[in-house]
Each structure stands twice: as structure tokens, then as C-alpha cells.
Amino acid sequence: MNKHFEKAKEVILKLQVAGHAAYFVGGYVRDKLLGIESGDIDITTSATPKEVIELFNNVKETGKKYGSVTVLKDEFKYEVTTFRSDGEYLDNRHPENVVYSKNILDDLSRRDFTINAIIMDEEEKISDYYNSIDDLNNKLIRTINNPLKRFEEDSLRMLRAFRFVSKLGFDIEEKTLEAIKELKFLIKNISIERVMVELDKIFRGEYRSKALKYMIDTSVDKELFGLSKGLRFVSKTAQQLYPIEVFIICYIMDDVEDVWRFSNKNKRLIDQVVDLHEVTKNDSFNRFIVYVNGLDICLMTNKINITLGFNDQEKLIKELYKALPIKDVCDLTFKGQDILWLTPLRKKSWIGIIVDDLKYNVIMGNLPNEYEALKEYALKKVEELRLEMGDTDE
């Protein structure tokens, strides 16, 4: 038994008992017909958000402004959206207002693609008002009604079309494709955060290359703030790449505009891999590079290097990492604290220089990681610094 689906049926039945129409809709129905497992179950209903909130014990008002709330049952959550028609779209993304309806056709007519406008009742009976089943069988992505209007209303739908290509391997219907070509410039009106969400899904899809080729054929790639050259390269490779790796390739191949919003962690990762690529694309990794950057970053950089046509150094990287005498500065047998205890030196910057010197020589095999050997070397360096710089005590 599919508990997720059974709990969703309970939501629908409770809505129906209260006198409301309710159906499964969208991606869950589409994927079920395609034999694909889906983790999201959406429900559309004639009940208003207020009526849904009053009917269920645990409801989050996630998108109440646009008629959507989230009903929680046990460990599952279901987006429940009121039948509605949309008002005028003023920003190529959101309607100025929504009007609730009791007619399911009002709701389905505002949706993006035919394959997402199939409804199913609690007994799994399908209702198809837009020849959606034919489009599923023919593997076509087609907008509901006029594609120009659909994309002018919400420009994100153009990227969603590519996302479904990447996930399903479908073709984009001719008029839909022509509308994307004509209105591609509207993509720059979408918040960069929403663009990145869609790109993440496009890059993860099984049919990524096909989706990227559509983006190139429609020149949508040129609207993506410097990603074009990288995406054109990635479209021609079968290498499995994480989304962040696709972005790294784009940064390597061209001057990407400073509009993309990454977490601080991912910003550092991109900068680190781009720099390491420049150092290692034509030269070998060495012990110090592997120590400083760590095994995972070195392997990711090597993967990028291979994808871009440079030599595979994976075996060397793993051998170097395994042979490292220390994996972290705390593994040194003689540390900065020992310098404080054994010498009058108190200037932290100079102690740091000496520790870095110790670390480098141990990693490169010039010194053994043994207390007495490191102590002798460090004390000698302390005296050299005191003579060179004068009194460095604080």
C-alpha cells in the first residue's frame, strides 16, 4: 500500500464529505500515468483556503494569497489549491489577483502545459480536457491555449518547459517552441533565485543535453548572464555533472556576470575549483596542493579537468592523499603552543609563519613529523626571525 497516496485520498474524501469538489492534479497525475514515482501530491478543490483551514487540524498558510495552503497528515504534506482564475499579470510572473471559482475548467485553463492539466479522482478515474493524454503518448510539451499569452503571463514557464524536457525527454511542440524564441528576453525579468531553482532541475535531469540544446536553439542560453559558452560545452558532453559543477565549467569558460546568488559556501567552492583548475590543468597535483585543498575538492577539480579534455589524475591524487604525513595542522607533533612555551616569541603572525613553514616541510617530506626534529627546526627559525626583524616579543 502507498501510504502517501492513501493519506492524500483521505484529504480528498474529507473535502468531498464537506460538500466540496476535489481532485488530484499536476505532476503527480502526469508521473503516475508515465509510470514514474512522484514525491509530491497536489490537490485542487472548490473549497476556499479559509474552508480548508477550518476543515483540517494541521494546515500551513504557505500560499494563501494565491489560493494555496499545505495540509499536513502524519509525515506527509499536500498542497491544496482552490479552483481559480488569474487576474492580470503585471510582472511576467505573478497575477495581480486571483478569483476563486467552483468550476474546475477555470482552474485548468490557467495552468502551464497540457501534461500538467490532467485531473484524477480518489478512485483513480482520469479526466482529460486538453487532449493531455495524447501529448503524453506523443511525448510533447505544449502550452494550454495560446503559448505567447502563457509565457507573457509567467516567463518562468519557458524554463519549466526545458525542465520537463530534461526530466522526461519529451519534445517541445512547434508553436510552444516558437513562442519561447520570440519571448526569451522576458527571462531576464525573473528573479535570479527562481531561475537558479529551474536551472538546478534542468542540470540534474536524465535528458539534460536535450534540454540544453533546446535552450541553445532558442537562444535562451544567451539570456542567462554569461552562462552561454559553458552551457554550449556541457550540452555536448555525456559526463554526469552536479549543478554546481555545471556552473563551475561556465565560470571557467567565460566571464560570468555577477548576478548569480550562491551560498557563501558555494561561492568559495566555485572560486577554489576555478583557481585549482588553472594550476592543475597542465601540471600535476602535488602533496601540498592535495593537503591545502583536501581530497574532495581535488577530485572535483580533476573531474572538471577531465570533462574539459585534460589528463585524469585521480590515481595520483588518491595516492598523494593517502601518503600525507598529516591531514591537518593539529596533526603536527610540534605546534604553535610549543613555541609560546619554549620561547619569548609572542607575535602571533610570526608564530603562524613558523607553523606554516613546519607544515609545508612535513607535507613535502623535508622534515619528519617528530617532536624533536620539528622543535629543533622551529627554534632555529625563531632565532632567525628575531635577528632579522629585531625584537618580536609583545
Given for the second form:
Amino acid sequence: MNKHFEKAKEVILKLQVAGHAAYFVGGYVRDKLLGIESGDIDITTSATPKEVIELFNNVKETGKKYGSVTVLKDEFKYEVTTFRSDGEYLDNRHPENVVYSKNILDDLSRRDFTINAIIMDEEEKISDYYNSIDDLNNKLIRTINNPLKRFEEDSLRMLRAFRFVSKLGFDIEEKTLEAIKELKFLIKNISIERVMVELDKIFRGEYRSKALKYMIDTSVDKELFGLSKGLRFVSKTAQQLYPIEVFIICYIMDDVEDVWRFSNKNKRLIDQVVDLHEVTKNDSFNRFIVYVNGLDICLMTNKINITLGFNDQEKLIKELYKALPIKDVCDLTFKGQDILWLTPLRKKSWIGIIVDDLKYNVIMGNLPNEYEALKEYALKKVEELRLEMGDTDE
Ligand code: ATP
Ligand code: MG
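For comparison with the form predicted alone, provide the form predicted in complex with adenosine-5'-triphosphate.
Expanding to the full complex; the earlier chain stays at the top.
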């Protein structure tokens, strides 16, 4: 991170040489003072976005509407944001307009929490306008100015408070907490995608349980469309869980509302693990289950089962997987195509039926995965089907 810090200083110096004020701000300064590595570096400046763009070669306008420009140096991102004060908030989330300012105090006053509004100059000198250092030392999350007003302006800030609890293990200051209790209903107005970004961070944090307990105490969990039961459970477990696994637990424990947005891949994953949990919570995994679902899904389901207090079957799953005679239908020594070579067949749909049958019997150990044995079985099956249904054109 030191390398990035040196590069970020170059960004700040370049802005200063061009006659602008520029400081480190936000999460970067907070984390640096706490001795935590930060993923990105935020810089705040009196230069307008246009002036920032003109000064640097490799830039991306990331948040044009809000005055943010990303300066790229060796693949690392430096977020350079123009001092601004926010216009009126009409939708509990976005300011109607932003006004660029030449005064750093305007910029600090629109930030969410005191611990996120510390500035540091290129010589690492700290300026503290909101008693932020006290709050940092006392491990307190406190809004800048009146919490009711700040949460009414932008209700996402309530979830951000829990995100910082989860990341830092801090407490939420009393008035800030009271305001969340009063205004929690506004969380329902936030776009679900933004809520999911915050939940993702809350679920990943080292102090997840503490953050979830705060969410339960303030009844914020009730605003989260069916996640409440699951989150109450997760708040009590120390099990390491990926965010998607937290959601899976929520889906198992309650009727989660159909508002949450997942990629198609994750949607399939959730459905599969929820179903598999139902099948395996009180019964053993078997070869066919392991074959159909694959090792990773079975292990994830087992992890969920353990977390929910059911038996650990990891050893069995791994043994079953290792002993599978085939891992994929392609591994069968006798293929659907072979049936067509060996016998005229009008009903092509029988091939799928027969291959499934072969697959099942090989996996369950009823047939060896050997060409001659499978051929004999397949041809017998064809005859049986002919007798049963007659092989006329489809
Ligand atoms: P993290 O380490 O999780 O990235 P961060 O404090 O850097 O934490 P960001 O979301 O990257 O959080 O935002 C950078 C800074 O911008 C914050 O520290 C805060 O000063 C300000 N900020 C971000 N979102 C808001 C908001 N909704 N309302 C007010 N200020 C905000
Ligand atoms: Mg950040």
C-alpha cells in the first residue's frame, strides 16, 4: 500500500502545483489511522472534474454527476472527487443536484460519519473538524450533524452504519442509533441492488454478528423482505459464510420475498442447495446425489447443513465422489451413438432414456463401466421398450 500512497501523493502534489487544494479523505484516512490496509484511495480536491481530467492522462469519469474522476496509475484506482455540497434530497437517496465548492468544510459536512470525514495532507498532517479522532479512539460511528436529517436525506447511510460496524467492530453512537430506529422504514425505498451491495459488505465483515445484532435490535432486519429469520440465525453463528451462503440460509428458514436480484448462476446455485439441503438434512448423501450435483455443491450444502445443526457428511461426500465410476456422461464407455450403430431405432427419444438408465446403473455400481456389459444391457432395454411400446415412427 505504501507504493500506492506514494503515487497518491504525486496525484495530490500535481493538483496543488496546478493551484488546487487536495487531501486524502474518507475510508483511506480512517483505515490508515486504524492501521488497516485500504482497498482504494479517496482524494478530495477543489479542482473541478474537468480540471482533473485535463491534468491526468489515464482517467475515467466514474461519477460525473457527483464530481468523481478515477485516476488510474499502474492499474490502481485513485478516486478524485471535487469538493461539493449536496442539493436537496427528494427521494431519500440522491441529491437533486450537487454544487462544487472551493471550501473543504462544505465537502466534509456532506459526508456520512465523523470517522469518514478526516482529511490528511501530503505530509500526513491530519485535520479534524468533527472530533473524528475522538470517535475513532472511542470506536464510535456517529453521523455528521443531525442523524435524522442525514438519514432522511440518504437512507442508505443507515445500512452503511452497519457496514462499518461489521468491518471495524465499532459501536453506533446513541443518537445515531435512535435515528435508525425511527427511520428504518425508509430502507424499503432504496434500490435493491444498492441494498445488496451493503449487505454483501455486512456479511463479509469480521464483526458480522455484531452488525446483525444491531440490525435486529433496531428492527432493520424486518425491512429486508423476508431475510429476518435467516439473519437472526446467522447473527448467532460464528461459522464463516460467504454472502451467498447467508442468503441460502435465509431461503431455507423463511419465505424470502421475490425482490432480491441474483445472477442466473447464483439463482441456480441457491435453488440447488436449498433443494439438496431438504434431501440430505436427515438422510445420507449417496453416489447418485454426488454425481448429479457435483462435489462443490454437495460440500456447500453440507456446510449449510452443519451450520443449521445437522450431521457433518463431508468425509462421506468426498469418498463417494472419489469412488464414482464416472464423473460425466461422456465417461460412459458405451455411448448413445453406439445404440444407433447396433440397432435400427425409429424412436430416437429412447436413446436418452437408455443412456440415463445406463448412467444410473453404472453410478450405483449395478453395472461395470465396460463396453460389452453396457452394450448387452442397452440392447436388452431396446427390446423391452419395443415390446412395451412398439417402435413406430415418432
Ligand atoms: P470502505 O473501506 O468500505 O470502502 P469508505 O469509507 O471508503 O469505506 P466508500 O463507499 O468508498 O466508503 O466512500 C468513500 C467516502 O465517501 C466515505 O468515507 C464517505 O466520506 C463518503 N460517502 C460515501 N457514501 C456516502 C453517502 N451515502 N453519504 C455521505 N457520504 C458518503
Ligand atoms: Mg472506499
